[in-house]
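Encoded as structure tokens, the following chain is the form predicted alone, with no partner shown.
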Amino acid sequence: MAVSTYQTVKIERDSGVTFLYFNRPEKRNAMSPQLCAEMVAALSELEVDDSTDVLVLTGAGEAFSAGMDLKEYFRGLDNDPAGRLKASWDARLFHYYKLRQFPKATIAMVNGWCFGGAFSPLTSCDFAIAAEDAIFGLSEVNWGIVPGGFVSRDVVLTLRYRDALWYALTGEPFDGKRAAEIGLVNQAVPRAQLRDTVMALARKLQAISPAVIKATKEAIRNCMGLSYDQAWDYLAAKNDQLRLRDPEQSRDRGIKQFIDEKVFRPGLGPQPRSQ
């Protein structure tokens, strides 16, 4: 499936792994209203793109994203209430609804600066791998504002409470190694190894049934707000639903491979997929 071309977003493909770039390197990939609108459009196309198994979100040049483009959001829309409303809604759609609910596995590849509003698309990805020398920061306190949008909620969801307060109240920057220590990213690696590490994870995810990936994402996301009794019932229904929606019949195949054929051992690699 061919996808559209964009001005502030770039798409590259690598055998089922689709790289979606913030593409304003001259602005350290700061997110403008146009960029957020184009991200919404690109994600809408890629979520039904059969040639996309895994999505990697990253930045062109030396930055992941420097956050929201304050000039374009504040000054550029001062006298345009309709434009301001659309820009706000596009940002919400991109940062949360489209990205967090993307039906395929997503990986944030943090290749450089990641500040402010960029924390939301970062935490909306299923996985995050950063270069050890990438720089993170919640600098809003220095601008006289709180981390807005979904950022304050996202950092509390992702970080320990005291770490969230520390970085939000001090505005101190921190590197990729520290981001891994406090749980903002899954791991940090030397910059020269970043893409290879991301690709290794992506290839591992490609070996798993897409229907199982999608259902598991939904289960993990939705169970957070449920009681234990609600989670028990929800997950039983989810597994029944998955048996109907999985064209690969992964459950039946896995039981056969484990019990009868003895070619699959849980925890020792992905279940062999049907050819």
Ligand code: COA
Contents of the next structure:
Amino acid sequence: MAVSTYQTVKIERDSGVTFLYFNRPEKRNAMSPQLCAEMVAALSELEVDDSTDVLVLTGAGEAFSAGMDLKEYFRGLDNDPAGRLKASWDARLFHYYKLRQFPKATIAMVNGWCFGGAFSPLTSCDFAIAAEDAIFGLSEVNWGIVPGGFVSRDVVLTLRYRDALWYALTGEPFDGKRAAEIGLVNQAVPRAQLRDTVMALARKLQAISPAVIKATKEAIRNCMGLSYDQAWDYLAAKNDQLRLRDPEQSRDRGIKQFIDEKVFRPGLGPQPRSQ
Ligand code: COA
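For comparison with the form predicted alone, produce the structure of the form predicted in complex with coenzyme A.
Below is the whole assembly, all chains and molecules, this chain first.
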């Protein structure tokens, strides 16, 4: 499926893996109102795009994203309540609904600067892999605001509590290696290996039934807000739903291949995809 072209967002494809770029390299990929709106549009197209198995979110040039655009998103909308409302909804749709609930696996490939508001799209991706020398920072305290949007919520969810407070209150920048230590990213690798590492993970995810991937990410994310009793019931229903919605019938096929045919061991890797 052909998707539209955008000014502040760029799409590249590599056999089922779609790279979605923040594309304002001259502004360190700061998120302007236009970029947020274009991200919503691009994600809406890609979520139903048959040629996208895995989505990789990354930045053009030397930044992942320097956060919300201080000139266009903040000062530019100070006296424009209608524009502010629209921009704030687009940011919210992009950062949370469209990205976090994207129906395929998502990987943040953190290639450089990642500040403030960029922590939200970062944590909304299912995985995050960073260059060891990428620089992260909750810089809000340095210019007089609290980490807004969903950022405070996201760091408390993702980081250890003490680290969340440390970096939010000091504004100290930290590198990719430290981001991996404190759980903000899964892994930090030398810059030269970043793309290959991301592609290896993407290929691994492509080996699993898309319906199983979608249901599993929904299960993990949605369980966070449930009681134990609710989670038990929700997950039972989710598995029933998956049996109906997985065209590859992975569950029944997997059990048959393990128990009857003895051709597959689920503990050692995914079953071969059915055609
Ligand atoms: N909002 C708006 N513009 C931004 C921006 C942001 N968050 N981050 C960078 N830019 C712009 C700069 O104003 C500059 O524009 P100009 O060329 O018109 O002057 C351009 O991007 C390049 O930025 P510059 O600061 O010269 O690049 P650098 O490589 O020396 O430094 C950063 C990179 C990321 C360290 C620095 O730009 C920075 O501190 N940005 C703000 C990060 C931040 O606190 N974000 C939180 C927002 S919630």
